[in-house]
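In structure tokens, the next block holds one chain alone, the form predicted alone.
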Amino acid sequence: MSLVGINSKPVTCDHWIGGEPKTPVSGRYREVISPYTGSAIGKVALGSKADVDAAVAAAQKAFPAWRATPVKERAQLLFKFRELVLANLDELAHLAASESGKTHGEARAEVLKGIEVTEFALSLQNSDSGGIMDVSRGVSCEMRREPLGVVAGIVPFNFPAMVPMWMYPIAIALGNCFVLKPSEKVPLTSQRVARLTKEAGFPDGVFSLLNGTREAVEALIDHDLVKAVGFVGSSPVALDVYKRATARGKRALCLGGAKNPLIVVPDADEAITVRGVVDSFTGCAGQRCMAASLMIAVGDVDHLIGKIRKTAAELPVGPGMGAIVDKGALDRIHRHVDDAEKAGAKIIVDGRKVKAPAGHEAGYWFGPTIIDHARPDMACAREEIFGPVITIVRAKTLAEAMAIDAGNPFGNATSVFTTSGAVARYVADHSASGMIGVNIGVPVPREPFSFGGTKSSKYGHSDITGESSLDFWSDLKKITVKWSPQSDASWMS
């Protein structure tokens, strides 16, 4: 298993701010370190207030040029940068998965999603034209998408490429500039992203990267300059940053945590929900918003919960599943476990002393966990846990299981397994999730369908991908016009 670092000189993360790598004004670093090893393979610049001024000025500075090109121009150089990003696919994988923990695949996956939304963005050159019309005799309405100006992205550790590019490449080919505050646990991805929108051709200032922690969030969020500011990771953080900003009069959507369930009814095909539950829940070690952390068993279906259980008893940490981001998080999810244990559930299938891969003993490691028959009041049915652990809540019913859905305080996901179409559409139908998956147990929607939850899974309007993210990232213009006096005058003329 490479890492990134080892044998090898570790990589210094300083800002990308006008176009060229540039150190902290404080000169202050922290260490990177892979949660595969628990060593450093790099180190990370801290910004301040003074690197945000600097990053935010170059962005600015660059804003009128942008503003001006032609949304095919600016087509044309995310054309390059996507060429670009596939040409260097296997190293943007590397990458990923030795900062955040998970697999080689799986960081290889992350990089093609994050192409669709690109992908997406180069359509905008053809879909998104505004349009103009005769209203009324003699007089026309035209309207435009206008860019905000200078915008911002503040993103989490568990992925480094896909989640920025949920935000830059549609923001930037509206004609913002963008500058992108990533995870000071995973800034080797940014970086190298930074560098190919250099090689792409993106002009000096269009797209910025500035590290650091809660200091330069909080002078980023703040600043006068910064008009709308796009925001993933958990949902106590996801409010706060809502609040701050829109306290200054500012754009935000901030995507916040899950709790998402699964819902397995007895009809469900074997096959399909065994595979399904199990991805779900320790894809990327648990550590993403649209994992699986709550089946809901319906009914007598103890026989899909036995082939779960030893299906992901089976599951290799190391090949099969990454590793857990940091100490810290590591704990955290010990603790889940161990409260739950206390609290009365069962643990069928127990992570906790999980064997590492060999030569890699000092990461940071758990296995897949399960624990079953526990309470809808429970911490761990109701609690992220972000982590491979899935809680299974027993109910006699689907009008049952949809009430536990309902009292859910997260609203990111909730799929049902099922072979029955009335099944599904009833969840469908009756679910508070903004994504629904039938038999699929990550429904996250392929572009141009957006990405968006509700309840204290999202704080403000729009989504972050599709179409809907077109109207956070821009205005609106409406031009009304009349040339001539019209002999047939209307209450428009």
Second form
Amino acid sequence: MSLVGINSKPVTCDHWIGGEPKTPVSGRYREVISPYTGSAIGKVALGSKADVDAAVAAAQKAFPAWRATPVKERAQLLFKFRELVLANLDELAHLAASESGKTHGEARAEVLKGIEVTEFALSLQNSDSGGIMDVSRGVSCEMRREPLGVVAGIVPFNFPAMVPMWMYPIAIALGNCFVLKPSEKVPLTSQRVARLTKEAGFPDGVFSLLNGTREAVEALIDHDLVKAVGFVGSSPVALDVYKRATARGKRALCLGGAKNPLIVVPDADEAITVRGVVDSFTGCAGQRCMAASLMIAVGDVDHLIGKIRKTAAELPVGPGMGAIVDKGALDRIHRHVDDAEKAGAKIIVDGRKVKAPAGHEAGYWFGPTIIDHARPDMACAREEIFGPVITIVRAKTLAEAMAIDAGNPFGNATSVFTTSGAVARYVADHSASGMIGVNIGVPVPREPFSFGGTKSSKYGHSDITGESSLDFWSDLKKITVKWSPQSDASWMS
Ligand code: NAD
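I would like to compare: after the form predicted alone, may I see the structure of the form predicted in complex with nicotinamide-adenine-dinucleotide (NAD)?
After this comes the whole thing, all chains and molecules, with the earlier chain placed first.
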């Protein structure tokens, strides 16, 4: 495996403010560790209030000219940016894989998904034309979108390219200036992206990077000129960020964690189900908010569980499945599996003693793991483990399965594996999750359909992509006009 900083020079990730790199005012940095090797591949700036002030000031300075730039011109820059991202696809994937632990193929796929959101954003020049209507004699109403000003995005480690791209292309296309706070664990990809925005011709200050941790996030939320906060990360932090931003009168959309169930019924197609379940819980080593982490086995599906078990046990870590992001995350996953075993569940595929790929023994590895015969009230069936671990609970009926789904504190996704249209329809109608899959283990909607969950998987209104996101990143202005005098009286006269 070829890795940034292992086979090349370590990278310094500074802020990106006013169209150029800026060292942190405090002079503080922390190491960036590759999950593949456990060793440093770079260092990242730790932002403080002074850096936030500088980033927001640069963004605010750029805002008047950017909001006055016609949407068709903004879209041209996004076109250019899209071309540059595609031209640098392998390099971006290489950075994202090296810092997050996913495989190169998974990292390429996430960049391409980010491109899809960029394409949606640049299509706004033709689709989001607002509206005008004669609402009374001689009176018209017009509605148009207005940008908010400086807006911020705070993002997690697990999709260094894609999750930021859920936000900034749309926010920027709508005329906002965007400040991105990447995860301190994975700052390398965003740093490369910042340079691509410059190459694409984005005016200085339209896209900024503010690196750091909680201190930087809180200063960003508290800044008076930051008008909206998009957040993606774990649920407790999502809720804190939501409360902090809304208490200051800002709009906030905060996506949190997940515990996505796959409901498997006896008539499910064997090949589709086995592949769907295994790929869902092992893809990105289970470190994605759309990974299945709970399987609700309805009735007798032991023949399918046997095949799932065999397929998962044969998956090699390294080439087939990437690494866990850091030591803390690895310890958490171990703890969850140990606790499940102590609570009486059976570990039928055990990734705890996985063999690291040769040459990467100091990396953070955990093999595919299946916890069977768990009760729905066990922690392994309710809490987000965020590793390549699936917990199986048994249900006698579909109604019982739906009751378990309803009791899920999270609401990102629920999938059903079945060959019956009626069963599929029943699950889609009755699940409270925001995204439903039928025979799909990772039911991520594609643009223009929007991405977003419910319950503690999302705090705030609207979704983070698609049509629904437009209302989050803009205000609707209504202009009511009367020019000609009217002889007949009306409510408008
Ligand atoms: P995290 O919550 O630890 O961090 C997310 C961001 O918040 C990072 O930029 C981090 O620097 C910052 N942060 C961390 N602690 C903070 C605090 N106390 N105050 C303010 N900011 C803080 O999440 P993570 O470990 O980077 O990412 C994994 C989590 O993200 C999982 O729970 C996963 O389900 C979730 N996630 C959700 C979605 C979704 O669409 N719902 C998508 C991807 C990831």
